[in-house]
Structure formats: C-alpha cells, structure tokens
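Below, in structure tokens: the form predicted alone, a single chain.
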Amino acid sequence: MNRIPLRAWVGLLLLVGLGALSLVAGRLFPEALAHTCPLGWDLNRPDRSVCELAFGGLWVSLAVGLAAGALSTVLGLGVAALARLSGGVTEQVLLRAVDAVFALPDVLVVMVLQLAGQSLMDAGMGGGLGPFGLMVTSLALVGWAGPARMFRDRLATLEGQEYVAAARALGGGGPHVLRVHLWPMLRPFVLAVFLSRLPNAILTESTVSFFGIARMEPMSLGRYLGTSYAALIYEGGGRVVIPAWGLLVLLVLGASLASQALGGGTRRQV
C-alpha cells in the first residue's frame, strides 16, 4: 500500500487553508475585515484596507491558477489520449506540435495573448470572456503542452503492463483499454500534474499582472503588487506589500510541495 508523503500533506493542508482563508476573509466577510485590519488602509483607494486587498488578491489568484491548472490539465489529457489511440503518423505530428508549444517562454506569449485579446474585447468581439477569463484561456493555450507530454509518457508505460497486454488480445479496443484499464491508473498521477500546474500558472498571472499587462478587476495578488509601488516609495512597503508577498509565496510553496510529493508517488507505483 502506498502512502501519501507528509510533504504532501502539508502542501495539500496548506492549499486548503489558504483557500478557506481566501473564502472567508476576501469573499464572505469583507467589510468585518476592514474593521478590524491591523495594516490600515491603501494609499491608493483609501475606502478599502490592505487587508481586503491582500485577501480578495488571494482568491483571485487562487481561483486563476486553479481553473487554468484545470482547463491545461484536461486539453494535455485530450492531446495525449487522442496521439495514443491514434498512434503511427499522427501521433508523432501530435508530439511535435506538443514539443512547439512546450519550447514557447509561458510569460512572453500570455502577454502577447493578453493584449490581443483585450484589443478584442475593446473592438467588442472578446466572447464574453472578460478579464478573468481571459486569463485562464491565456494560461491554458500555453500550459497544456506539459501535461499532453507527460501523460502521453505515462500512457505508454501503463500499456505495456501485462494485464493491458492481456485485455488487448482478449479483444479489448483502444477507448475500451484506455477507459477500463488505464484510467484507473492515470487519475492520481493527473491529480499530481494538476497540482504542478498552479505554481506556474499563479506565477506566470502574477508576472504579467505585476507588470500592468492584464487587466484583473478584482485585483490578483500580482495585480495589487504592481499597483503598490506608491507604499514603496513613500512609505518603506512593509505595510503594504509584505502581506501580499507572503500569501504569494505560501500559494506557491503549497501547490508545489504537494505536486511534488504526489508526482514521486505515483511514480513508484508504475
């Protein structure tokens, strides 16, 4: 029986409460919070406290990396199911497209994306999609080609078990093989890759948010510390900035000491 690694419990445990934190804090209770915040007020909006911002900053960032990490896991699931079943030419068409879109810089291009898009929506053919949506739309056209590679490679080792073998020669076509037998197998390392997905979709959100690129109303963290430099000059920052810092860095450190664990989990499965 395999046992999930204390570090990944920790990283699981810390995801959680920081979610809760956000839900609690920056969703369902803002105005008590504003009350009662010890940081005092932003200089740039003095009707809201740091503490609304640092908290609403992480539910927003929480909620982008989680809805990007999801749509980039579950298109690299589809890219990777679909090369294998296909498998001979196509599958290796597949598997240079996957290794074009991998080679791409992620924060370059989601840029790139962001103000094409938002030159879209200002013309009035964005969709709908709106800011955040935008967003995780950006993020997932250029994170699933990880996935797509790794669950392909995992794919391929599960197919050559004895008992796949067996359900081949029994008759058992690809979708039936894939559903039946692999799934079962696949899902905690999809778990895993889900999870390796949000640093660097929180990360890459953040960087280009930080920078002003994207327009993210309610603000993410990066977005909020991008907009705080007035605190950095006139005031030192520490107020202001540090709390945002933290919940960044302990949103990070969370998805990947779980992403980690789980990944050498499953690995020492197969």
Contents of the next structure:
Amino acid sequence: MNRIPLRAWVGLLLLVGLGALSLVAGRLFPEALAHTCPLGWDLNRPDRSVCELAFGGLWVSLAVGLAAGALSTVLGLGVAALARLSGGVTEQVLLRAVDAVFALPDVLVVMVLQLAGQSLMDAGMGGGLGPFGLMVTSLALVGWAGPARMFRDRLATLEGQEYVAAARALGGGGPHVLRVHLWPMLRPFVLAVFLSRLPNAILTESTVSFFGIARMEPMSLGRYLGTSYAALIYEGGGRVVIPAWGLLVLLVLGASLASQALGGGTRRQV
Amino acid sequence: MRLIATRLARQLVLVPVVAVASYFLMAALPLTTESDTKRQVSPELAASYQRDLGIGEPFGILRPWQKLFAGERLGTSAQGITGDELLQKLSGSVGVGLVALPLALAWALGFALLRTRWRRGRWAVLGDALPAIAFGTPVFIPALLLAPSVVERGHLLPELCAAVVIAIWPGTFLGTLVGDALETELSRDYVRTALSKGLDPGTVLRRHVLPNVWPALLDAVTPVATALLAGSFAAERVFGLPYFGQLYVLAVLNKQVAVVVVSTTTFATVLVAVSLTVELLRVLVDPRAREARA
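Switch from the form predicted alone to the form predicted together with the partner chain and print that structure.
Whole complex next, starting from this chain.
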C-alpha cells in the first residue's frame, strides 16, 4: 500500500470515478440524466441530451481503451518473453519487426485495418467480430510494439541481476526463471505499461471514429465529437464540444498520472 | 560508418515491407461475394478493383506502381488520382507540417524554459497541467473549435490554423522532454562554475547548456514528425484542405484500394526520409554521436 505513490492513487481514483460515473449516468440511468441535463439537446440527435451522448460516449471510449490496452499489453508481453527466451537471430528479427510497427503512425494503420475488417464483416467473414471487437483488435495490432520494446528492455535489465544468475547457475531454465523470478518483479511495470497504453488507445480510437471510419454504436466520444460540426457552426460549440473534451482530458489525465507514478515507482524498486 | 549503414538499411527496409503488406492486405479483401445481399460493390466496380491491383496478372503487385509512373489514374471513382496529383497533395501536407515544425520547436523551447522557471514557484502546477491537457486533446478538438472562424467565416488562413493546431501536442511533448533535459543540465557542475566566474545566466544557457540539450531534442524529433504528419490528417479534414490527409481518409472511406496501397507506401517513405534526415543531423550536431560511430 505504502509503496504506491500518491499521484498513482489520484490517477486510479480519477479513472475509477469516471468509469463509475459513465456506468451510472450513461448506462444505468440514462433517462434520469436526460431530464436533468443542463446542457440541453444535441442538434444532430434531437432525441438525445448532450449529457447522455457525452457520458454514453465516455463509457464506450473507456471500454475500448481498457480492452485494447489490455490486449496490446498481453501481446507485447508475449513477444518480449518470446524474444528473451529464444535470443539470437529470433530476438533480432522480432526486434526489427517491433521497430517496423513502431515507426508507423497508429491512426493510419488503424484506418487501413478498419477498412480490411469492415470489408470482411460486410462479406460475412468477420467471425462474430462486431465494430467494437474490430476496433479493439485493430488498436491492439498497432499498439503491441511499444509494450513489447519496453518489456524486452526491462527483462534484459532484470536478467542482469545477481539472483537471476544464481537461479540459472542452480539449473533454472528460461521459462522457470521467467515465471518464478522475473514475473513478480515485472508485474508492477506491466500495470504501468497497461495504463500508459490506455490514453493512446482512447485517442487513436477517437481520431479514427472522428473521421467517420469506425461504425460503433452507441457512439464513442470521438465519434460524438465528429458529428458536432453543425453545433459548432450554429452555436459556437461550447455547450456540445467542451463537456466531451473535458471528459476525454480527465480520462487521459487519470491514466497518465497513474502510469507515470507506477512506472517511476517500479524503477526505484529495481 | 558501418553503424550508419546498418541503421540506413533498417530504415529503408520499412518501405518495401509496408508496400507488400498493404498490397496483400488490400488484395485479400473480399470485395465481391457470391451473395447479392452481402455484396459491397457492383461486379463492374469489383472487376476494376482487380484491374487496379493487377490481381491474377503476372507481377500484379507492380500494377499500382506502373499506373502511377505512367501517369494513369489510380482508383475507380472521382477520388482516383494520378502520380502528379498525389505528389501535389503530399507537398501540401508536408508544407503544413514544415510550418508546424518550427512552431512546435518554438513552443517546446518556450514551454521548457517556463517549466524550469515555474518548477520552484507557485506556478509549478501549470508545468504538469498543461501537458496533461495537451496530451488529452486530440488534434481535431482545437481544429473543430477554430473551424467556424476559418471555414464558415473565412477570418483566418486554414493552412496556418492547421499548422498551429497540429503543433500543440508535439510542442508540449518536446517541451516536457527538453524541460527535463534542461533541469538535469542546469544542476551540473559546469553550470555552477560558469555562473561563479561571472557569466550571466542567459549566456550560460545559450553557450553551455543548450548545446547539450540538442541531442535530447533530436532524439524526439522523429516521433514528433510522425505525429505532425499524422495529425495533419485530422486538421485537413476539419479545415477542408485538399491535401494528402484528406485524400487518404476519402480513399479509406470509399474503399479505393489502389490509392490506399500507394498512399500508405508514400507515407512510409516520407517517414523514412524524415528519420534519416534526423539521423544525419544528429551526427552533425552531436560530437558524441560522431565518436560512437567512428
């Protein structure tokens, strides 16, 4: 308990609070929200209040971010573990693949993957993957490279510790050392990396949804903002855009605070 | 030299990898199905997609490039594009990015200096709050807020506004990095020695500290250049600028598969060129980099 820095607690509390708020306001009691929303009705969707769209969008964005962040962290961890266990040429090839994926901009690749996935779904070959699953998969396929590189570097550093050398000298194999000795030291860092993926996933999803490429329904924050051009032109936009923007900033702020604090905390422990 | 050649090869290999991957991904799309209810495109359109990608032809993978170099139109509808038009649109986006880069660097340097000054004062919280707000703000939000003045009323130049909005995130990111590097350098002994010998703080900063901060800045320029170019997609869409980002988004929305293949590869080539330029700049600016490569 005492090891977790205050900033991490603030970030985690912010995330949990926003999640709870979006669950209560956007999912459980949307009617109550619709009647009490001080921001009025949306111009493009006159049947929905701005609060319903903002908190409903927050719920979708948070769900996409959590799922995509978790999947890309697991993929990155798998690639990093494979690279360290195999070593030699395989590790070099994997690292070059990581560099190649890392060099490409997320938004562009996610757009191409959305195009491919939607074509497959339209042809009935989506394998039960809906728009939500397609977005999560696209984000994970783009986002694994960063975590893979970070985990690989962290594993290489941890392997230089004396207790790992001692375990190896006593006959411990690669998978045993990884599971018993390295994983407990890596766990807090995995959480930090997962939280650092969350803002990336949310912002990339928002941008792609803003372009109108993703077909998610209910709308995420990005897609909601993408449809608010008319409100901006006629009203100046403050009533419609600023609440959703504020929620997006708070979401990213919570994830960044927790990730930075936990990442720094684990560095000090190693 | 060997290290530079290795890095060069690693970067250059990205272009054919992207070309092949994007081609086969597009070629594998089920653009036609046997069922009428699930058909996405008409048979005529599907046939033209196949022609565009050279599917079923020997060396069909080269077909989009042959059309591009022959000056023929890629794509099957009004969004089809020739090589010359593609280059023109790309130059527009790169131009916006080139205006945004100095803006981002100026903002980064200014923010880093302010953050260093704020560190010990009551404004310290701003040094943390500004990056949090910038990192949580996708490019399209400031673009949307400016859009009524730019697009509807024509009060401001769309290109300049696009450059300003896409420079916010990279500028803040660079500013945070440079701020950290500045703080580390300012706490070193040589700074204390220089100050104790009577040099004014401005001179110490300009002549002693900043040359040691440039390498940290250059390390971050490649991801920033990527962010600038990718960010221009959203800004161009909002401000209605008819450049590369707009072309790319429309190509994806309209399933212009040949245009997507060629545009993706062109974009990867630009990124590689930026990365190599930064690498060369780093060798020129940082003596330690030259020594490491000797």
